[in-house]
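The chain that follows stands alone, in the form predicted on its own, written as structure tokens.
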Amino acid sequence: MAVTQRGEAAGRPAKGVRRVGASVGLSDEQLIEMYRMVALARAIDERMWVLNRAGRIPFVISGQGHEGAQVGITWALKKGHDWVAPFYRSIATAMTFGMTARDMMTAQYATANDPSSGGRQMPGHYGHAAHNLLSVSSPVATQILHAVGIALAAKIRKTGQVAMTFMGEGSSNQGDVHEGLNFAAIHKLPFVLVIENNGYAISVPSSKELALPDVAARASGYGIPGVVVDGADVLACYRASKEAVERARRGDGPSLIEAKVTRLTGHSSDDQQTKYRPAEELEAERSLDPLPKFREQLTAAGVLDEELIARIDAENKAVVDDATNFAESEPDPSPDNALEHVFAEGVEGTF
């Protein structure tokens, strides 16, 4: 049965957030950096939509509403050591794990120096070899098999690394997920599966995707922990992830974390969700936005104040402007190397 963790800081006095932060080993400085990352991911995402509507980039698949869960969960990993197999909404995940705003924007423009794919992938397919961020593939859920394979290699090599992968609740119905979880559980691999449940698989509501309310309930079928966490509560997400990562690193096997998040935009820039979601529902979703929730929590705790919030906003805007200008000025990939990394080169012998 899935265990539910909800936001402890909600409704607590001002010192509540400080106490929660201390209980999981987070300083005020770390909380500020987490807030900065949630806000920066939102600012980058919003700029992508502006550029798309202006005809500058072809496609956006948004992470708005997912940022709190992504930052909180990814924060528990060791950057430069562990591995992440992201999915198409993983803007905040990729940036928390090491990618820069310039990296994200060059992926949108498909420039020659785009670290995700050198301009070969469509927007939203983030990856960075130097940061142990596995390249995203268009078929959903295939990343779990890659991440479980990395976890197996880490166990065999005794590297102490943990592999984590992310996907939506719609993707969790793919057969790859059963195969990956079953294998990881049997062999007690250092692996964490994160389901970001925003209630919709494109236009299909979760009630028509799942026969049960929580994806995490499926974890019991594999003999592993399944946790449901409020995706708008950054600290609750961090706590759940910290426990899962520590369990994996100890050799106790995988975990499944289901973050209940909100999708503040359409499925993508090609989708109009007002066609299938009532106005009342969309308005209610706004109350689940993790950015203002986190800001209010930290302000009530005395970690943030108006001056610091304004400074972070100004700094983030400068970062986004710089990333946009940088990507705009970078050259397109050369057609001459379009087939690089497609066919084997310099391989001797007959197959």
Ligand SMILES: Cc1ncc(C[n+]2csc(CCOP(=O)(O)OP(=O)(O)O)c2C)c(N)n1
Second form
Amino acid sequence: MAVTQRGEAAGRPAKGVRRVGASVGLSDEQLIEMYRMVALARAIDERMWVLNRAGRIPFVISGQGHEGAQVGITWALKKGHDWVAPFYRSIATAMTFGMTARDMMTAQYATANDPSSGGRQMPGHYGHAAHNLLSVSSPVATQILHAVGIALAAKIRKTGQVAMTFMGEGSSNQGDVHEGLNFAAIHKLPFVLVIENNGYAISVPSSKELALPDVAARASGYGIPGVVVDGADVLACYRASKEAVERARRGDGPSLIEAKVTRLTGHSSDDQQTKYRPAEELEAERSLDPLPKFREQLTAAGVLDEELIARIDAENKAVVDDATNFAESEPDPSPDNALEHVFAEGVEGTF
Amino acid sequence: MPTRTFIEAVREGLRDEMQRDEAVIVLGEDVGKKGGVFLATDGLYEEFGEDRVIDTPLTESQIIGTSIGAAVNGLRPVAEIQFADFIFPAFNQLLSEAARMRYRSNNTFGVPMTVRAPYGGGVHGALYHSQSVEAFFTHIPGLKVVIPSTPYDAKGLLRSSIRNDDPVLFFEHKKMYRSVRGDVPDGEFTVPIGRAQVTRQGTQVTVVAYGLMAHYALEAADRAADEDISVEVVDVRTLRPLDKETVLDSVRKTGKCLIVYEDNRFGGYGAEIAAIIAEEAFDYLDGPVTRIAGPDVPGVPYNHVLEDWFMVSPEKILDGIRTLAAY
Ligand SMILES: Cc1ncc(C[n+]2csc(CCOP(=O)(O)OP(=O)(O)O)c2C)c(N)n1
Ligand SMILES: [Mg+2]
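Having seen the form predicted on its own, the form predicted in complex with the named molecule:
Then the entire complex follows, led off by the chain already shown.
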């Protein structure tokens, strides 16, 4: 218990196993779907930037570089049963958990029917009640307590659900994280905290956010497991998450997973990261991009080939085109309804 | 009809709701075996067990934040903040999360959570065990704020709060816990959120108050009657949503309004009532809308002489009534 295991969760297939997914119990079909998801999240994300630069959408906050970890980790949950409290980079998580490309694009355009918020929130605040994907706010890390509360209700109501939340390493320093982990550990709640450590909180490097290299080391202070995984290794992420989710579902309590990822873009469309990140570092981090890494891994294992990759790319492009056209044609929300849904009863003063 | 102290009514309201609906849980500091520092939850742990009566760590943000999550996933948490003075570590969870969840999700998530907290002075609690915190929360759209003054209203409004599908802050004046008694019928009754009550009829001056001040207002009105001043008292009961019509109807009748609150005067809840009257009943006014409220110092001082200086009293209210009646 309570040890930080660096790299132990890495999903290297045992010698003699033919298929790359066998060691983590994934079929080739599932691996292909995982790859499709990583590539689709990237394709949507890239389109968002194009639309932003073209003046179609005012703001982008990106998940590029985080998609492998998000798909691998979220894949271990039961869709439509478990819960996720996401953060603003959770594009691939939200899509793995059930949101569609149209859902994501309507959030960028803040349309009336955007399922996250009906156009009320900035893009990046994804949520969807039908998928147990909790609505998220802007103050970082508050959502950990909601996920812990969801896990508390799951335990009391004996629903068998696991609640997972995601945030950056900078956000992990907030007081709510301590309060949440402490409570979840005391009550052995079915809860998993995922830290997507990209080394920066906007411009502040992790050396100025944390006195230790790994957030996961803090897990021992709560008496729970903390593991570090290579966030560009999709299957290692999946394996670590599967273990944590199984442990949570068994009633053995929460875990912390720290995925080391890279932020391939600026913090947001309002940020110029060349101001604070050296060019050599940006160049070197390109090699940590999970998308080509996963593609090469699956190609070497014979799961993907050039033809299939090209087909998936074409299909993803069609999905993104459709979602963009759809969101472009959707109506804006009306100020006539802007007073609604403050309370369940309707507009204050009318009840 | 059986009579109850204020705190007994709170405790019974909790117990009845927990018996009625197993989704109702209670959580907070010392709410378990001890039954809360004021004994509001006494006996609940024995009756409902540790799954539904949860002693939390000393972490207010967690108490509110996990209640929000539990509410989203099918429970109806009743969180206790041990003293209203210590609600501020959870302010972000209340303001940014609980209050905004329904609006920001376009009605797809809601937070059926009740937060109980003892507030108020006059109990030798000094700066950090005496505050009135309601104005911080009545300012926030998305939160309901309830302050009952009688055992009947405490029980009836607590039931309504727990059954409500949105977050309700339920503030209980701690000086009333054992000093206020009243009739509380057995069996099912509720008091709706959002309804004020005229607790004394009168013709010359309206006094608007809530919580302990609703009692002091009645006392002052009694004494004013000896001086032939006829005072109407409105007990607001629900600060948000406010029952404007009951307040305005009374002011339209009397033409004069004194607003009483224990909180610091500047920017306090009574300022909003004054603004509403100025906007919507100006033509009916025969005098300035005035306030009797706590002085603008950062907290209630401890020494009894200083505490008396701070606290609004029936005498101070009576002075205000006299001045207004003579206007
Ligand atoms: C409480 C709070 N303070 C400040 C901000 C502004 N802000 C948004 S994201 C961010 C950096 C977060 O860094 P990290 O947690 O590492 O996540 P990353 O963006 O790197 O994925 C800051 C300072 C905020 N949203 N909330
Ligand atoms: Mg970061």
